[in-house]
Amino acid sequence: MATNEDQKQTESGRHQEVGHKSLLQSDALYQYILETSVFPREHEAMKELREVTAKHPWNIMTTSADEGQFLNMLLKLINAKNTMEIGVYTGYSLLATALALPEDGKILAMDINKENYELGLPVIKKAGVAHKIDFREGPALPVLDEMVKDEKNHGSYDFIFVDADKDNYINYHKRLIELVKVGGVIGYDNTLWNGSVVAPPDAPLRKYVRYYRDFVLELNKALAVDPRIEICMLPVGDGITICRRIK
């Protein structure tokens, strides 16, 4: 008979599986906030591709269900409508992102890998948001290099959304805050980093997570000194960074 210990044990077990895309106390605190609000009200397209995306081997990479909502929302309150997105993965956060945009919102959208982006791709043209979306395969830096040389683009971007390669955020950063518009938003994922983040030193981590977690901890750092700008760090997902720009 399993004593009320193996019980915390067990319930411990699994929401570490689910760990990665939540901080909160338990699985079932979780499974509440998505069968109360996220599932009701999800569109039937971002339900259709969190299904398509679930059968992919690195389906860990996914933006979640909440955060997924939490997005859109906040591009509707912020009325964006000029936005780009670094790392795109299958496409759920960058959907997301389009079914709040008006009709002529524009997404400049970039990832090193399209073949992942075309797994979602029929799903978001189903959802008619497809002409919204500007696709760059390859490195993000070099396209954002060019970008800030030319005036024209500081300041054109509404909102900004970095789901990418962790030990980048800080050259990302560099370039965006001269391109996104004071009183735009930069939203930099993964920043609890599976809760790493205040993890000791020697602690049991997996490799990739131990390996950027000094990057996550470096950007952390220097967003909260950052004068340019005002944050908010959420527990939504894995951690997200809203990073208002005021100058």
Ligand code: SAM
Second form
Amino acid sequence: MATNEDQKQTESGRHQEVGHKSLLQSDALYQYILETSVFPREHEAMKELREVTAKHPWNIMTTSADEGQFLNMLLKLINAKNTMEIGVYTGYSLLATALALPEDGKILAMDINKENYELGLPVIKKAGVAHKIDFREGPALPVLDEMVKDEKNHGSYDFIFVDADKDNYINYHKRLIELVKVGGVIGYDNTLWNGSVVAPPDAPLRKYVRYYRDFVLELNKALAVDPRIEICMLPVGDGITICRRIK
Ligand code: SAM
Ligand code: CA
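Switching conditions: you have the form predicted on its own, so give me the form predicted in complex with the ligand.
Below is the whole assembly, all chains and molecules, this chain first.
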């Protein structure tokens, strides 16, 4: 039954239909998802990598287990074979990708920090999927610039996951849209940026959250009007925007 609140929101246009409020109303509900459908199905290597990462001081950067499961499923659904990842950290999303790809699948993985990748690498090797990964240490943008110069790289990627420096996402998008194939997918991670995308201007945000927020807002606006892609923004993890290239 519609409440007064629902009625008000419908009138103001915020919710087009009653019952479309955010599904995750509590931490308990999130725990329920993890415990019911994520952890019991998690690959043992993914679990081990999650445990290795949990001990690292920057563990807040890792992809969550439910998002890892989502990426793994998405890659299988689209039959991805040639993929790219920008922002590896200890490799949780990378492993989710590597496990989803066929034996001859490929991931070009880039990160400015190799040490963290090497923390996760023994687990990735044990899982038998390290041969799919071509890790390049260094900033991603110059690599993309080189790739874009060569026509044969155009339209060659089935899937690209972007989870690195948020102030460069727009720059990445300009290059990646050339490199992903028509019908292929780019996933931009953290597009709800800790919920800060709807924070009032005077909200007490942590310094880095505030700094990157404007870039995330710009990206979200740009993706929403880009005619070369179809998009779907999912409230999984910290928000992931799935972009399907259509031209
Ligand atoms: N996808 C990872 C996972 O599942 O654990 C998390 C990635 S973490 C949020 C962001 C990563 O981006 C960091 O490891 C950081 O070193 C990397 N990074 C930052 N700036 C970069 C750049 N310009 N090029 C490539 N990687 C960068
Ligand atoms: Ca992320």
